[in-house]
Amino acid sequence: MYNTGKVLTGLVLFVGFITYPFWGGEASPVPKLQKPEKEKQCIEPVAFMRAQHMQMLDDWRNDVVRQATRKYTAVDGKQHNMSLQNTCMKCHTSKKEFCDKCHTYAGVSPFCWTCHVPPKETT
């Protein structure tokens, strides 16, 4: 077989390069988000909010804009105003320290702020 040494060396380098993120320990740390000081509980459980907040915000937008429904009933039975700026940002006051950190880590570019006015940063 021709060039066996070069082919094997290339394969080893290729496999090492492709699998480096798994064994290299270079993964970026999960961002520490600024949590609300006064509120200890979000409108839904944390696991739900981490996984489903974008879908929930889309549902809120559709309900408010298309059906003029403004009240959201959480799993605990409490009712909340369906408003990104008046409900979510009331507790998560810093877009930069809460929204942007996690979205940058996840590599997503949400379109919330193309319509909504981001809160003024105090820091």
The other form holds:
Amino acid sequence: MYNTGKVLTGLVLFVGFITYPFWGGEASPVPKLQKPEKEKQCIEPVAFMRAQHMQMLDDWRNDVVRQATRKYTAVDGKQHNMSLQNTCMKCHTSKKEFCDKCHTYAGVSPFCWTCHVPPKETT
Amino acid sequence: MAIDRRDFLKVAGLTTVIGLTGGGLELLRPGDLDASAPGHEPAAAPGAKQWGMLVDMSRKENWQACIEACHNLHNVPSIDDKKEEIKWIWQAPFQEVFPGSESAYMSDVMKARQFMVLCNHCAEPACVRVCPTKATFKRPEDGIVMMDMHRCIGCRFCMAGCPYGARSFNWREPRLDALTLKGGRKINLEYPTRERGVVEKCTFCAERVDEGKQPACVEATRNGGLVFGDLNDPHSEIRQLLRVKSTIRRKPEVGTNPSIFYVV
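Mind pulling up the form predicted in complex with its partner chain next to the form predicted on its own we just looked at?
Complete assembly follows, chain above in first position.
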């Protein structure tokens, strides 16, 4: 094989370069989200909300728009109005400090806000 | 293995016969393959409502207030360009609202009158039939012709299908900025806007009706110009009124069975 040295060095450098995010440096810190001031507890436990909120919002929109059901009964038995603008965002009053922070970190861009109106940002 | 002409024709003929009588006809039969052919809408639930409205044009009303109540609540932008305007409820002259019923010698009152028009929430809605994604559908429990904006692909079949021009397409972003609509009004933060590329229309205030309230336009009337109620309930106010008043509907000949009745 010609240029074994160069080829191998190149390969090692290439592999090193593309795997850098896995071994080099520290992972970027998990974003700190703004918590609601008034409420201590979200409508479902935090772990569930963190993992499932997207699924839940998807179910909500189908329930509200297509099934004409507007009340959601949480695990603790409390009832909530299924509404992104009128339920979620009444506690999480900042899209920038809550939704966007984590979505940017996770590299996802949901298209909720092309229609839904975020609360007025105070900052 | 060789196959002679005679055997080939035998097999071909047999295949054709099987295809035509078996699988072939199965495909041609009306069924699930039709996107939404007539008669394939889910049947209305037993005891279902059919919301309807009586528009009494003989009453003195501030009709403009009804329009504003609706458009403010639902974030309907005000766009002056006729080709791009968005309207849920609006006013139009007799010959536009009841084409074919106008007479050459119509009274001056009729000629001058601007009629309130909105989505007819038809019992047999053409828009629902043509929607390829079922973004427009008829709620089986109360007959509201509803739109699921999440599903609308903006093909505008429904606009072509609707005989009443009750649907508007968002040619441009309806928002000016985060808090303002096109035309300068502030956005109602309790209701979504729409986005560029979807069709929208009156929803009979489904969000209010679900809470047991009256539609916003009806609430804005002062002298009973608009009456909202269940057409399937013979004891409802609207049915009582329909029994004593002579009413007409828009384009009954197209067979959509509209739920809006007019006292002209």
